[in-house]
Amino acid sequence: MKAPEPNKDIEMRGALGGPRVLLRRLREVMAEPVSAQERLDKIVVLIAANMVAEVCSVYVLRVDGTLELYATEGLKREAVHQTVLKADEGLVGLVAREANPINLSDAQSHPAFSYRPETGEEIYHSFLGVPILRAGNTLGVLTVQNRARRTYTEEEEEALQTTAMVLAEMIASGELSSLAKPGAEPAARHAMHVTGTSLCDGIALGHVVLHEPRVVITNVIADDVPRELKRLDAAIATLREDLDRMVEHRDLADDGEHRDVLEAYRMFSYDQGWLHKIREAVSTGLTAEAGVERVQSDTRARMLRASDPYLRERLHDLDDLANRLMRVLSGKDHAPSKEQLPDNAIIVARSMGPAALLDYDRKKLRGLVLEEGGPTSHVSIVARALGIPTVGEIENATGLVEPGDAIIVDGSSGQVHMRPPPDIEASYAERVRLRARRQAQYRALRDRPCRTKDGQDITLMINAGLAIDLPHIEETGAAGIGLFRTELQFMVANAFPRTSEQLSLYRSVLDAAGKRPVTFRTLDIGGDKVVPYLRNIEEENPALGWRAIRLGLDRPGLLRSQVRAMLRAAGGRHLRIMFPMVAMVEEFDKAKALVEVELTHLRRHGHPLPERIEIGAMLEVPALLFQLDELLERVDFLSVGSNDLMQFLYAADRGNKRVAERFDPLSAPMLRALKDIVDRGRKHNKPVALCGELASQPIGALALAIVGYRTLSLAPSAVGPVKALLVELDVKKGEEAILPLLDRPAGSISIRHQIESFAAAEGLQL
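Please supply the coordinates for the chain just given, on its own, in the form predicted together with ligand PEP.
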């Protein structure tokens, strides 16, 4: 077999003007009205000539994870579209995997070296390969090779990376898809499906809107490099001034962004290594924006592969800083304005504050995808209140999509489908129709009392915490608010809500509820409920730390002002106050005494007082299980917080995915505890409700009704499904089937299966 000829053009074109000349020539090629293949062919010829290389090849990453040779100058032409490398094959595979350049004067002695005979590459010794990156994702690999053992200079490596940006634009635009065989399309623009954490149930189909969008670069190649360098310097100066101002101005610094983060940004904006890299990229012939994006893309690629959390954090900060710099350069501000928001918008964000989410037009907002954000993050709290299907913890979500891409958010399974194929889209559209039909059935149940088949009345209330929750009372036909989480107002605010703001919220809650009762829970902050503007104290075990009523009793000023706001808001009306995380009866006594003090104060000042006040406690700490009689003598009511009770009963962090699902609340120990609480309440003639997530799951509500609960407080979206189930239940039959198992669980302590079998036998839909 005849070895391919070295490229003769090289000598003819001479030494070749460096990267700027190359980029200028590439721009001409990009503008030519030729086919995608012809364009690629011309590009590899140009690069090879410019770099005095005998070979230049482009490999494109396909959906199946392999790398296909799309164009070559120097290797055998027949190999184009025939040579397909496995993801871990050879040096090209290594470049793609590591998203890092490889520069070798003797490639064949590298342990990863392998060659494909059909390409004829065995005669080339030196090898330089760079990843084709976009937003940190590898789209392909660009290589040059020479026969002689030569070392490519750092400048050449840099130039090749710059050139790869042009190819990244071409691949991301979808232009190459026409060259692909079905099932082997470029990965960049293809359907993708990733799984994260479900933060809010529901399904949404729509189109991507990037929150704080990456600035889309329309011009990669600079006309005038010195001018681009000047623009870059000016933008860096502006960026620094902005950051200085934000750090100096406490008010502004508190406005959503944490001071420490800003301090870190400011420090990074002086990072010489980072700035030097951007300048260098621009010097090779890129526009200022493209220079920033090139370095940002490298940073992202490293971030995605870094396992050290400290390093990841730092890279994240640099990535954010690059976004800011890009916005300064392009003069483009944050999210699209309300008018620009498309219908069926699905917001994709790195992270987001709760206020930012509320800024979007609810009517057009369908779903939310976050790179960060756990279930207790503020933005997910607001998303749940708004009922927006949300999935979090999708790594590099913002880098995987382009604005306008079709996308499906499946909040029930935590899956996100990007650019879904038609069959997936059709099946989801069907599910959406089905859900809508079911919602209509639930609506039909709205005004029907929740009475079981054997005539037991079960009161269904909703959990709430923000003004945006209030319409849910009417929509669900709930009997009231069984848990109003007052800390949410504090968690979504940028600064401490004044007493007057608390008062006004509580008043509007009571107004919205009308005659229906509302149970206000006093502040439950600390632990996982972080309020950014309160100085957070480092604690080894925050869930077991200084939180909720502990904090309230130690800082009575805070609790008293809150209680005062509640008492005043409820002037002339019925008020129910509940204290969270009580662990000893004395704590309840102290908190109750504090309410008395406030009452006396208001009475003395002639304020109208509530017509009736009931004071209760949450039962979340197992120690209370052994003080039940004493507690029930004191309280007007109890509400079981099954989330925390479960966490403390099994010593399993409710927010830690590894352990949160390890233990089953539908297990004998938990159900015995729950039954004991409600039985004891009955003995003392004190109402006992349950307001944790357990009540919001149909199977949980079923178990609770069987062990004796007659008041449940649920997520608003759960009222329909739970009511539909309970009205079909014969509680007596449930007691007969399930209660004996609590005393003698067979095999596993979990009795979930038996509850499921009972439901199936009774024709109950879980």
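Please move on to the form predicted alone, as the form predicted together with ligand PEP is already shown.
Left out here are the partners and the other molecules; the chain alone remains.
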């Protein structure tokens, strides 16, 4: 006689087979041609049966921040789509808020318990809830409940978390959107508006390209678990080999902080706790890729909620390792090639080096969004040089978007719109058209002299640092390059640029400028400007540390090789050399003496010399304010670096969000200092320019013209707007309205509002 078939429920409940059988059945349900609601209803029935639970419910996070009951087995069916919980309501809200499982034998005694009579859940005591996570973002909550007081086992909790991954894919795909009322759609894949820090002005509309693309998992459920575990082990071995090669690379052979970082990174790849979690996830029936993503999503959720900086950094390392492991498993490249980059690409990255940004095709690149990186980060400097609208400090940016998502980057306000609705997209498209019309107006001013209404000539020059900047001289009609940041060549290179490479760049800059002047600033590295091939010295206050001229004077060979390249490039031409971060007159004297040594060397070897040499200093250290007369007797010119001068005057780190906006550069103390510098320069008959960010803002340029500056060096994209304002300015009227404010007793020391009022009264566009 044929033996009876084993009960299917018993088969599913088996300690080893239960989760795997459940996942297999879930895959079958996911493949059925049924409606989204029918699919959800079948899923909760399957989960309840597998876990011997009397209730299984799915709550989905909505765009308004509430949690809606989307499906249930065990609670009253009429409560589906009617029960809506606030984000801070009940145990379900607690699971969503903390992104952690909650396992209780007596849920009703928990202080967060909230009773909703329409569900009929008052008879259930045991509760297990897990967040439905994707890329660290909570999409909803999955719960099971029982009448009997019991604590669910670790295996049951693990099984429910694994099942939540399947639901996460379903929610993220947008399949449930058809079940939602307008304004109450699932938060996943819906329009999102976030605000970060503006790093480069401009507006960009395009589609997301992840700098480190996540691997898209097409198969969550494993057919052969032992095979998946073998694939995982092989991928981990490959990952470790790659990291070993990275650490032992000959370019990194010297000890230093960079090596310590890589050693710590390699150590994490051997972390048994992390690897055990991944193997455990795969053992429940997931593919190797899905197991890695499951653990990565949990890590990201913890990272987003961690307040300890050290812990966040360690979680970042694990997150990055998971990305690398996923790419090994899938055989995917680190980033899209130039050929694969779509038109209107907007790069979204956790962080980037300047060289990585230059790898992308500029013709297709429209914007940049960063999780990290402030206004002074190296990638921000390069983005501004390229004129790419950029917003930084967008938390979890890479987890909020998918490749191909529509996105808008507003670099002027720091706003980013992800998957924008049609009205927002139309509004920004109109703003882009308006900006294009303004750019046409600015181009019409290109060949017109920058002369104010009352006849004051103001020289506008551009800041540059890369060969890609050189066409901007002609495009903007600028009078020359007021600041050429020579360190950018060093920052984007993988090895120290040879003298011949420096010579080639400086010669090409002078060729592009023609008869227009170029001011080369010698290397300003050290501090926060770290180059990978030089050993970095860890300092408590790097901005105040061993950098710029201090490093150059201590390593004279470095400074002399650079000066020699400049002198040779300028053979028969006009050369201007400027030393940064000068704090004492003696430092300028020593640096100038090195130039004389190099001139003697070139004469001895018969090289053609520059026709004319001017040597100046950058004024950014407040100590020079009390040595101005002595300094102006020695220099041929001065250039004010308003960025550093501002942060040193107020002892406020411009890279620190908490204090960077605390003090206004358009304040009486700052403007008094700037006016004193330019007045002293006039007294000594020495030209004084300003080349900081203040000059690139129309309101800043207005204030500078009023206090006496007649040479400004600014970002190429700012030349048009600043020139359009200055040609409409009556400087004498501005002096009468604003200069008396600098001498009055300080109440509110910012005079930004008064400058804005003056501009409005004069019809000047800020």
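Source: prediction; values computed, not measured. For the two forms, the rigid core is made up of the largest set of C-alpha atoms that agree within 1.5 Å on superposition. Numbering follows the first chain given and starts at 1.
Using a superposition on the rigid core, decide whether the Cα position of residue 41 changes by 2 angstroms or more between these two forms. Stays below the 2 Å threshold, so no.
After superposition on the rigid core, does the Cα atom of residue 135 shift by at least 2 Å between these two forms? Stays below the 2 Å threshold, so no.
If the two forms are fitted on the core, does residue 113 show a Cα displacement reaching 2 angstroms between these two forms? No.
Would you look up how far the C-alpha of residue 649 moves between these two forms when the rigid core is overlaid, in angstrom? That residue's C-alpha is offset by 2.5 Å.
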